[in-house]
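This document opens with one chain alone, in structure tokens, the form predicted alone.
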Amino acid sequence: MFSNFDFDVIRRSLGYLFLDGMTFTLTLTALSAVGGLVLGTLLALMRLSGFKLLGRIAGLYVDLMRSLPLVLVIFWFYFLVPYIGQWLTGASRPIKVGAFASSLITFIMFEAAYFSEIMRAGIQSISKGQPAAAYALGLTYRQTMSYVVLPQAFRNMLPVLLTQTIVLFQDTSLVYVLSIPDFLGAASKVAQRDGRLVEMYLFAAVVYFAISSIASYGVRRLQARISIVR
């Protein structure tokens, strides 16, 4: 079955695949996860605030993002962000953003919708007596959230947040549609150049499976450790 396979093409392209492609993929994943978590936490606080208008705006944003295909959002931001930059700066032409910046903005805003729901569940899992006790001690709303609620919510939701980050790692391969040389894009370029589609796409699948499996195993170990501490 594998007699006609040329696995040497994989060996020859390892440097390009991992130094360029995988570095891009991991960088985009890490920055998008951090940005999405920060924005998602703000959205969660808006949805749980006593101001109905803020809650409705955040809810509409989350529902909108979660109802759209990610690949459509990627295209949308790639073509829309330059015009938004032109509108904000008053420039005469659309602002050149670049494929990486456009992809990063897209993933931060898209993943924030999912992170916000995770953080909202984490905040709601905290006993209402704890913020009430914090207010009784004289802490403000910001201090109560910063020192009492959010640290516990983040710890409770850490395995779910990491699982969502693994999904994000897999989703970043969709930047391939913008011809960005992420790991899958780099593998595709080599495959097209050398006419070895099966070998390169098979290798890319094995790499994604291996990284996702190892990361999932780490999350399960972390989850078990946290549950034991409790």
The other form holds:
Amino acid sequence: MFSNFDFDVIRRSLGYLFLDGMTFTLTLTALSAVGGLVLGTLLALMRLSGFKLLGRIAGLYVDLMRSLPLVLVIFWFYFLVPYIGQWLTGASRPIKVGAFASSLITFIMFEAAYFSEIMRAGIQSISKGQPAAAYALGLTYRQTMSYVVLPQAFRNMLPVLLTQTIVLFQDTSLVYVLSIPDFLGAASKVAQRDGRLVEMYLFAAVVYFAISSIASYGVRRLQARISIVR
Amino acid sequence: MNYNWNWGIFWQPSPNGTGNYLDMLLSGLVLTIETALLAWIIALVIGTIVGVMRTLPSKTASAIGFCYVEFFRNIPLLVQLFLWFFVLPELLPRTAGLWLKQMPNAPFWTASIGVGLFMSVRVAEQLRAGIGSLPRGQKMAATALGLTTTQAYRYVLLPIAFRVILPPLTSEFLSTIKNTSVAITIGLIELTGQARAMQEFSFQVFEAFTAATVLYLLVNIVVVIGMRLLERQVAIPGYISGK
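So the form predicted alone is up there; where is the form predicted in complex with its partner chain?
The next block holds the full complex; its first chain is the one shown before.
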């Protein structure tokens, strides 16, 4: 079965696969996770705030993002971002946005919806006595959130947030539809150039499997440690 | 925004010769639904088996279930589809591989099975959590009545567990529908694919994607309403969700 395999094609393309492809994938994952977390926290706070209208807007945004397939959202932003850029900068024609910026914006906007739901659950899991005590001490809403509620919520939600980040890492492979050379895109380009689909796709699967398994093992251990403390 | 909006585009004939652009999108919607339904059946059947295996007292059964879940959860869906579509036919014996490659509607079958297997892991994990959340007394009572393990699952544990996990299963079903769009990469022209094709033919990007978005939202609403009715039908008296 493996007799006519050419494993050398993997060795020859390792530099391209990891220095270009995997670097793109990991940078995109890390920056999207941070951006999504910030935007997601804002969305969660909007939904939980006393202002009905803010909550309604955030809710609509989250529901919209969560009912659309990621592939469609990637296409949306790919075509929409140049126009938004034109509108923001007042340029005369749609501005050119690089592949990286376009996919980064997409993933931040998309993941923010998922992160915000995790954050909302995390904030709601904090007992009412905590903010009540903070207010009793004379803290403002801002101080209560940033010193009392959010630190605990983040801690409770850390395993779920990390699991979602692993999902995000896997989902970045979908930028394939824009023919961007992320890790899978790079593997696919080599595969098609050299006619070595089997070797390259198997290798890509093994790499994704290894990274995701190790990461989720780490999350499980972290979860066990956190749950002992609580 | 200097973009030429043209909402009338949907009633213009599409270049593939079968009706207008709206027909094109609707045929994509039908394909999305067909793929998602077949995938969901596969996900439910295999997910149930794996989920049950993970809760059985047998160490071997739960280890097999664990490996299955780890395998399908740690590889991106897109890579899995590539494995089934491009790699599998090459690894099989020649005749079987050839048969797979020449199968009519190969993207449809590959996508349904691929997405189905991918989602079966999610179903399995939900079901495992559902069975795990049942009071221990349920299984003890079943055993005390003289039921075998199979009968205990068949008549006691599964009927309750499935009703308990119906809400999360709704979101998994919605994910299944959304995930079919990944099959655009192996040439399945479902709803997202048709929107993309319409954009390429007509250059009306935002109308095409808006229409696809609206159709996805409608499907979501229909599924959520349908599942809510089902939930009400099968609610267990005495539970918070029940009467």
